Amino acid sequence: MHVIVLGSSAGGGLPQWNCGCPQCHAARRGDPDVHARHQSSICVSADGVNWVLFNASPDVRSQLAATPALWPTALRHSPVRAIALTNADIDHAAGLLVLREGGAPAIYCTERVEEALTEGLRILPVLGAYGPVHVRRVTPGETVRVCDRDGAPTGVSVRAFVVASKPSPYMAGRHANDPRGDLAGDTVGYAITADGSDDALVYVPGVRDLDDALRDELSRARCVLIDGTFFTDDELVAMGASTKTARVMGHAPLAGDTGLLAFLRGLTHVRRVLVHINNSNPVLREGSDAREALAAHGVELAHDGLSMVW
């Protein structure tokens, strides 16, 4: 299994367009205890040839610029074979109109993500002015093989999770009356495998309510790719960025007794490693009491370009 950490920031990466919080500011200045960062996306590969995106965020072109294991080696090509999406969110889907030249690689998403994709941004359909568009169903609890836009299999297989998040803003009131709620798939988790294997990577960008569902997907894994988004639950709001707590956003905080440091504090059998960081979040300044209280976790913070093989 080879994987790359293409971004490990949240929406906006770091430093937000529009921010001038303290991470912003110093990542703007060069400080190098504060590292930029891109939009939150990784890449799976079982041979080192053929590879899997996991979400495609606004900046997946510069991305994959700086990758040179996803760089095209022939006229027209990519190695970029399929995109898997986690939701539907503007930070994880919008960069599959950057990949519209040719026709997008294959889509693998649950329903409520297809949804939300044709209905609410319209992506689908733009993108099918350009090329065809292979969407292809992923239902929580069953393992697929992904496979491209030609029906080749990539090596990697796939099981997604539903995990409680919320729905995009932009899909916000339209399934209200859903029983399933929070847990209809809008937001997925994946346990990721090289074809044949048991040895998963489990990649979870989004999730709000730290479960033993969650947690016995965690514990079978080799690797935890999860969200860090947020160091506290009132961090925004503390700041004055806004009146919305952690959770209310969809993302379990880091700290306290029922963050996700408490949570992880068992699983010591697997590498965990923090994605999808806030620019707000104090854990991106080394030498901060957040980076100390990660270490003292055994809980690794990602950065772009962090490649792991196994």
Second form
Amino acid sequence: MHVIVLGSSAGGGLPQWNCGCPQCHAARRGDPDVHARHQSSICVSADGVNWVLFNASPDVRSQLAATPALWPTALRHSPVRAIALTNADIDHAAGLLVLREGGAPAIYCTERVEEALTEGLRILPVLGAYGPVHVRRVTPGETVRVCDRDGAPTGVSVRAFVVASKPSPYMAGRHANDPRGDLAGDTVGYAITADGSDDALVYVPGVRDLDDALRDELSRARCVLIDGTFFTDDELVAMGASTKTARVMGHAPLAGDTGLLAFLRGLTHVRRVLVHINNSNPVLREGSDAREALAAHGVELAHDGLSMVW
Ligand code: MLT
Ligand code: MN
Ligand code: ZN
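Same protein, the form predicted together with D-malate (MLT) this time rather than the form predicted alone?
Expanding to the full complex; the earlier chain stays at the top.
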């Protein structure tokens, strides 16, 4: 398996277009202690030739250009054979519009995400005007071999699993009476393997509730790339940037007895790497107390371009 982190930031990126916080300024200035980051996406390949993109960020054009493995090898071609989505948030889906020329790669997502992209953002109907759109439903719990638009296997398999987070803001309230609540498939994580292998990368860039089902998923993985959006629940409130807490936004904070770092503590046999880091998160500054807390827990911080092979 080959894994490359294309973007390690949450929505907005680092720096965020309208943010004058010290970290965004530092990233703009090229401060060596605060590296600029693209929005949330990874790519995975079993053979180093055919790649599956997990989430299509608004930065996807720059991300592909910065990653030689994803450069075209023919006049009209892309090594990106398919795209799997963890939710329908703008930071994970808006990049589909950027990949319209020639028709987008095959798109794998849950029923809820397909509905959001059809009736909410309307990205799928819009893409249909540029070329055929191949959407393949993923059903949580079922392993599927990811294939390209023509049905050729990419060599990568995925099994989605539901996690509690929040529906995309533009779909809020549409399914208020669904007894499954936040576990209806608005947000999923993926266990990603080479076809036929059970040596999994688990990718969960958004999760609010840290429950036993999630612990089971993580404990079976070789490596997890997981939601490190906020260090504290009231991070944006305390800095005066928002009235929303981390949990209201669908993310478990890192710190505290009920935070992600405590949750990950027992999983020392798994490589644990944070992704989807919000620009407000103090872990982004090298040498900060928050960064040292990660190291003390044996948890890594992804950076754009982080590459892993096994
Ligand atoms: C989120 O996951 O909550 C988003 O990254 C927030 C955003 O897009 O601004
Ligand atoms: Mn996000
Ligand atoms: Zn900022």
